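In the block that follows, a single chain appears as structure tokens, in the form predicted alone.
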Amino acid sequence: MNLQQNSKTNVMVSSRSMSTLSTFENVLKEQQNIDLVTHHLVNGTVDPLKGVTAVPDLLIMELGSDWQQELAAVSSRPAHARPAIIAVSTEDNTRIMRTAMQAGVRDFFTHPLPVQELLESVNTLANEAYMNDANHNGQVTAIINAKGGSGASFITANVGDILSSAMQHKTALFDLDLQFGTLPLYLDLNPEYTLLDALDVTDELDGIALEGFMSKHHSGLHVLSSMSDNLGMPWEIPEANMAYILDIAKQQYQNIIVDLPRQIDPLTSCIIEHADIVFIVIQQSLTHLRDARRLMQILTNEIGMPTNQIKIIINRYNEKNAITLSDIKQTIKNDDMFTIQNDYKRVSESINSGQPLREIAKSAAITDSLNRIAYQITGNHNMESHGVLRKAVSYLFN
């Protein structure tokens, strides 16, 4: 269940110069989210597609001194073989760029390469073709204390923020704590809906209609929540209600993070056993040690998840601490771990004013541990991620 490896992008540069194919991959071999492939041109080809059999999801082609041409040839490919285009020219042509914007490319660049641009484009451009793929399935992520109060409703909250905010992938949290669930706090929103109405309406639901349901933060995360007046019992929603839930949400949104209560039922078994990642919270003690080697057992033993899609987070984290990242892992059985800092001062300000810690401190080094969470979700390394139209194309068709 591995959504990294099944899930990255096809992208293929074409051009007529070997030097400039090394280039691309040189810039781009870093990018974990994307295959490469190079295609040579040679004298006279104007398509830069001939002779490929994969048509792939973006297309990075330089342009020529044919470049009408070229341009004119991927333009009258059908929808279904024309991939998304960046163009690259070795000229700063106002007529080239405005003919490759009319033939359909998402974005323009000329030489020398501006690296950064160049990256936020092809990143961008790799997330729209991996949501427009009828095929995909959105990666859940489970994340459970290991204690009561270690911080795993926290942690939910801000690592969605990133993923929304930060890294633009469309992000839905569950809070699956029927009875003390506390996740749209973190947030400051009002759910006007809950987990339990969507339940109850299964036979009705689609993408659309789950959103519905869906709160709303201002950073485009999304909160199923089960904050409700009406008190839920676990053991009194049909586990296959659940799955079905989880099945739509996973062809709505890249990313699916449940925030699990600290119970082994039905239900929190259900969504384990559909979960890509569990994250398991601890704390520095021995009775978080001891709680936390019991939920391995159980999660491997019970349910049959697999021990590498098992990830410890140790938050709270002080490495003057008698309890070592080396005693953790030796009692654990588990050398996957992140750790959070302890930073109570800033932690008590974001829940206290319902911003998450990217908002209020987007440089402290508690927010870094969240981000390098975000990144194992999703394996995507490069944080920022803007539009890929320059401001030079907003000025020729304004």
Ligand SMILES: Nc1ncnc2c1ncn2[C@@H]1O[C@H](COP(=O)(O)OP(=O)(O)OP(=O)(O)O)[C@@H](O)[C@H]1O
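This structure is a prediction, so every number in the text was calculated from the model and none was measured. Between two forms, the rigid core is defined as the largest C-alpha subset superposing within 1.5 Å. Residue numbers count along the first chain shown, from 1. First, how it differs from the form predicted in complex with the named molecule.
Here Arg95 counts as shifted, since its C-alpha moves by at least 2 Å between these two forms after the core is aligned. With the core held fixed, Thr110 shows a CA shift of 2 Å or greater between these two forms.
In the core-superposed comparison between these two forms, the C-alpha atom of Ala275 has shifted by less than 2 angstroms.
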Second form
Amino acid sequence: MNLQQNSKTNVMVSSRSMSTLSTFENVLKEQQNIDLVTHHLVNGTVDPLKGVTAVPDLLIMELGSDWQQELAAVSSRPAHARPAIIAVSTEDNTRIMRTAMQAGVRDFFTHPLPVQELLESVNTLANEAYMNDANHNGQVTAIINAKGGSGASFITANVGDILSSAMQHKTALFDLDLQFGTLPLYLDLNPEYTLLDALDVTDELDGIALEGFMSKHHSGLHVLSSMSDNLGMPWEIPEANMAYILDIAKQQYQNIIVDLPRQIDPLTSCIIEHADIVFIVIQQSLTHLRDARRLMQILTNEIGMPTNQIKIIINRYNEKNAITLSDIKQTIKNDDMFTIQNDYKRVSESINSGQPLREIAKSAAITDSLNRIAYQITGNHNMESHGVLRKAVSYLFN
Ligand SMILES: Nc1ncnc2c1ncn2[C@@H]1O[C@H](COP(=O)(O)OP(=O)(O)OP(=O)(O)O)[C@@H](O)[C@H]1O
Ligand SMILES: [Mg+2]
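Moving on from the form predicted alone, kindly provide the form predicted in complex with the named molecule as a structure.
Complete assembly follows, chain above in first position.
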């Protein structure tokens, strides 16, 4: 069982103003993928990294009246000791911006800060730093339905799209439904190669070669599909080869999301053993509940998955249904629940056109529910569209 979560990105915020530092702390504290330190610049210090022994992956520096010397100080550092930099200025001044860009600053913001854009920029640079770290270890998420047709594949395709396009995480989807895989269909892809092709050449496989077997979606998402003329049987695939491909993928991607068929065999067990999170997708019916409870028992008792790594998704959720959320919590004995609206019209349009929901219904409630699952996977809870938080934070920055 892989209990190791994504390693964190070290972010330092430097400023002469204590209130700016505490505001940044408030904004970034929910970002579980970030370790934040603040550096209060005092007196005549112009180098925000002066005396800093552990150079951060990302520096957010607020420029003061000595902005020229401050930028010169960071740009004069040797490349290996220079973090990615976001500069923040009180003045909307083209000269400052140009000098900052020449000093290698990756992004530039002026007060009042656009909080959402700032968070997106921090996450993009944090993702880059994560991928540049030679020791990074991607996170594996398995999505499995408790009953056929619950919506696991649709959710996998859409969460993958959100991770790639909105969150800019380098993400791969693995379709483990060897006989009835639907991921390429939901994303309008025509796979040239499949998982079985990759498994055939495991001995020669490295990260770059593995990417060659993936179908590329325009969102940046990579999909290792399973459907081929050569019908694969799970028991024909050596688990060791599957484990090896997962290990390579963890070096190559930040997130690997696996669409698992509802059957526990050596192959699916191997994926679950490697998974950091397993989502079980159910709908509100007694048979779903019975099967979800059974699946939970198999995952925890037989495969040894810790309960806190298992989350439940109630798809096509209807609050008027006789089976309530608390009934489900009690029956399955799991409090970690996500709900996804029943939205036949938008889901059908998405599937029929092969366009993810984010492309055709970005602001719909169902898309927001899928965003929440992506946030759960990445730990970026602050990116949630909490209007209240955004308003509070922009007020603080104004
Ligand atoms: N939230 C939703 N609202 C409305 N319809 C949905 C929703 N989610 C899924 N569906 C419908 O359910 C069908 C089955 O979804 P999907 O293929 O994702 O299920 P699955 O759990 O992967 O099934 P399988 O057992 O075949 O692998 C889809 O074709 C879609 O029409
Ligand atoms: Mg499916």
